[in-house]
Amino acid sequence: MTPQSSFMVLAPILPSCEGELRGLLASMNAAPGRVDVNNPLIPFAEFDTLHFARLIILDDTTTEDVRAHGLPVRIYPLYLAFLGDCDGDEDAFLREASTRAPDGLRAIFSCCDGFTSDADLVDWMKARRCPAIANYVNWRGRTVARIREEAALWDAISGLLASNVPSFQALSPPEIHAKLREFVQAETSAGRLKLSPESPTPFGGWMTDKLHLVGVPLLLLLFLPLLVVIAPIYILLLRRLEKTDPEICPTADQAYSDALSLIEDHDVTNQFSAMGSLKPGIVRLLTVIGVLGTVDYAARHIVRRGRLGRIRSIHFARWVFLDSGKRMIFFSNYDGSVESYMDEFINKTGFGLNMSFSNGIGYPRTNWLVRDGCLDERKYKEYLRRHTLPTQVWYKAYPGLTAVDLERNTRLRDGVERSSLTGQELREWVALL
């Protein structure tokens, strides 16, 4: 199994170069929200292992919200973030990027503080890596190559069925399975279909994953006596904060919301970036670290493939601390509209939404961390829209395919590659068609 990695390069933008940088990023698009995959700066179409990528200017318009907690407003630099999700090792991708798009990356990074014309691209990007505190991958081990092969398999089988409806309707499920296996074998032999075998899991990645699986619970067990002692105090302090935390949920500026809408809904999948300041104090800091640490562990070892809780529409997501934990940003790639995305979170995993995002300044007030909060739908949606950032450049390697499509295609392939299926398995497999 080839594991997936995420990368994020974060660098302050030179104030004198902001306009130039925005122009460069705009030139990478064929239209607002639609990247030119063959653009001369970063020709994304040439990268065979890249699932998603984006270049985004982190322009936080909510920094003054800290006044509600009696804190002075800090002036942060404007950041450029270059991030993505890829197959294999993060370092290997950065090396590939520096080889395939050296001039484009140099032109972009020349607008950032600390970049010089003689800088080693890979070393410069590595020095500015910004790791996630929590990361979610829809289907670990499913590579870009595999996704494209399985999509071609689906298209081939769908075409065969569409042109031979009467003959297939007369067949029993075992006969359909045998007929389609025979068809696929003939197509692969002729070179019209390719179904590559899965690569072995790198030993280092396997060992790291197993150590994480076992190590985190052992660490918690070690500190359990201390946690039992401080838990009642922590809960009471958190509840007291919840009762007085200010809410900042004004109606989002219509012009800003309209500008966001221009770069949304050009494909079945959208990008999402939301940024804001974290509530002050050790209680809130420990809460967000604990919650997101749990999310990261569950996403790696517990939750069923293809699902974040009951949500099936997210391809990749991550939570990242900025500015020494003063701010946080959330990135995701999801299917459907932003409205349906928000509704899905509220209806299917509202408690999780509250646990992670209620630690942000201005979030609708929660009750015992998991209750209320986002259940006030109007406040939550206004809060989220106000914290949403426009993404200047966004790339997806397989347009037109949802996460549900990818799971269906994988299950279809699994059935085709098996010589026999049980009665229930066979019924479920035929239902995919």
The other form holds:
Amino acid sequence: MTPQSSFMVLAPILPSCEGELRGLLASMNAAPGRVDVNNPLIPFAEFDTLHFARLIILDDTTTEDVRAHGLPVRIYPLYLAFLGDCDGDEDAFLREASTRAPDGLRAIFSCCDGFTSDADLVDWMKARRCPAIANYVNWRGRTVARIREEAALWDAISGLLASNVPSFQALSPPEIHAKLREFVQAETSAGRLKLSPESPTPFGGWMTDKLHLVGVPLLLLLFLPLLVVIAPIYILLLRRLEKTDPEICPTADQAYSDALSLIEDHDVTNQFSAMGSLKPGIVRLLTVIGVLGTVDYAARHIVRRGRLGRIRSIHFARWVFLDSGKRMIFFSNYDGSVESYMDEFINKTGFGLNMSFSNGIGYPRTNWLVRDGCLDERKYKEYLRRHTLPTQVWYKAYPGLTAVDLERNTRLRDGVERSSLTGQELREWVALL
Amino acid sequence: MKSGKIDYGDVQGLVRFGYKRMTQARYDLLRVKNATAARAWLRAAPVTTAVSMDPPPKTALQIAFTAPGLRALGLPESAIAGFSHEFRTGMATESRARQLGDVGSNAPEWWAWGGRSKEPHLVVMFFAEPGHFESLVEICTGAAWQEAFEPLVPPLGTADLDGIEPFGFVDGISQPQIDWEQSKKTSDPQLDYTNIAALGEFLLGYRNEYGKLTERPLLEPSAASEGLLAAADDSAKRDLGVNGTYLVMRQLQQDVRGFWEFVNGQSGGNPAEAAKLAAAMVGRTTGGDPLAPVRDEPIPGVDPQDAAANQFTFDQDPTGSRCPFGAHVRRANPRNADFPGRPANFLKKLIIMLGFGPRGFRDDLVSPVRFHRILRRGREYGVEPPPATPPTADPERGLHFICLNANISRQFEFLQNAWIANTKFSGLSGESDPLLGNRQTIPGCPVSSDFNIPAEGGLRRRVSGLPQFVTTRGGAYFFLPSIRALRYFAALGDG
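Show the same protein again, this time as the form predicted in complex with its partner chain rather than the form predicted on its own.
Shown next: the complete complex, the earlier chain at its head.
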């Protein structure tokens, strides 16, 4: 299995170069919200291992919200973030990027603080890496290459069925299965289809993963006595904060919201970037670290592939701390409109939303951390819209395909590769076609 | 926070009644020519309330405003800012058009009304039983009306097709039942589909399915706002929204000839096959019988007398072999609950919540429907169709689609975007609503004009190349105010 990794390069933008940078980023799009995959700066189409990527200016318009907690407003630099999700090792991707798009990356990064024309691109990017505190991958091990092979399989089988309706409709499910297996075997031998076997898991990655799987619970076990002692105090403190923390959920500015809408819904999948300041104090910090640590661990070792709780529409997501835990940013790639995304979250995984986002300043009031909060739907939606950032450049390697499409194609392939299916399996498999 | 008992006398009647017996109706899309005269006309307008009368009235008059219309009447921006984003920006923005499927020939630039250049200020709706229509219109559209308004387009007429919509199907069979008594417990997860919807889903100022009050303009108390009710969630403020709601109006032109020609063509001219295909596309026969099996247990909010038409969910049809996943009624109302598979206890719920519930391909893909219901109040226009044969001459006809909802983005827009127009609804691919879809492609999806009919234990039937049968010809978002809010609008600018 080839594991997926995420990368994020973060650099402050030189104030004098902001306009130039915005121009450069805009030049990478064919139209607002639609990247030109062959754009000369970063020709995304040439990357075979890149699932999603984005370039975004982290222009947080909510930094003054800290006043509600009696904190002074801090002036942060305007950051540029270049992030994405790729197959294999993060460093390998950065190296590939610096060979495929050296001039484009240099042009972009020259608008950032600390970039010199003689800088080594890979070293420069590595030095500005910003790792996620929690990461979610819809289907660990499914590479871009595999997604494309399986999509071609779906297209080929759909095409075959469409042009041979009467002959296939006369067949029983086992016959359909056998005939399609024959077809796929013929197509693969003729080189028209390719279903590459899963590559072996790199030993280093496998080892790290297993150590993580065992190590985190061990560490927790080690600290368990301490956790038991502080738990009651922690709960008391958290309950007090929950009841008193201010809500800041004004109606999002119409022009701001409209500008976000302009770059949404150009594909079946959308990008989402939301940013804000975290609530002050150790209790909130521990909460967010504990919750997101759990999310990360569960996403890596526990959740069923294709699902995040009940949600099946997220391809990749991550939570990142900025400015040493003072601010947090959330990125995701999800299917459907932003309204359906929010509704799905509220109605299916409201508790998860509350746990992970209620530590942000202004979040609608929660109750025992998991209840209420986002179930005040209007407030929550305004809160989130206000914290959403426009994403200047966004790339997806498989336009038109939702995460559910990818799962269907994978299920189709699994069935094709098995010589026999049991009754129920066979019925479900034929129903996919 | 306590929402009070409903005062039907403050609610426009359309929220409670469809006025079915008033078979004549007309919608006048107007622009305010003279604000003073418009307010004077409003003061005198005999607007019908939701009070149940015996004998029932013979006529009804309803009025709703767009955001530019409220502005034209003199409502200050600070009050307009209290309405929802969707209402304030309107139906025809570029982004919204993309979400609603109003692209290609549906695009607002081709609309007969609505959109940037042809935005109505208000719609006045006349309803009457036969013999009373002319007098109602005459009373209302005298000299004061002439001075106040100018028509944006000629009045939109409606046709009495006796409950049949232009394609030939019985229409308006399924409607949510409003919980006027506000007795529904909305905070608990709902394990079974119910047809009862919280009052706050259809009327502002009451608890919705989340147990919350939807945002609406709350005004500072003043002499002018004295006639308005106090807000249930902020007694210091006056509630301009309570007992009002949003009214979505869309003129949907139906290509009846194209529909039946296509269906007949696909069926080799066999009328029984054609009827079967048409029914599969709708999810009901032309007579209104559901394709999904009717169940024995009653459904809350479904009249037992109505069981044959509405006592069903799709749980009894998980493979879609009775009613296709993409059928219009299955998209428009998936009839599901908050959880799949009716988890009996907390542990089972938790298992589902954490993502370890049913693992079938289509399990749990569709959002719980109770947050996405609409109240349909539309009427047909154009001539009566011959049921299954393509008419020779094909004059314009269709539906003046009207629906009421308290939250346009969560109700109408969600339904239209995520369920009707979505080519990926319920794990499908390459098809949108077989009746309403615009058949436009999006990057990476070269086809959206299929329709798939699953078959039990065999290969599904795929119908390809569906033409566009329905074209959006106009549309706008309106606010249907309470009687008190109407009076408030009518008094704007006084003093």
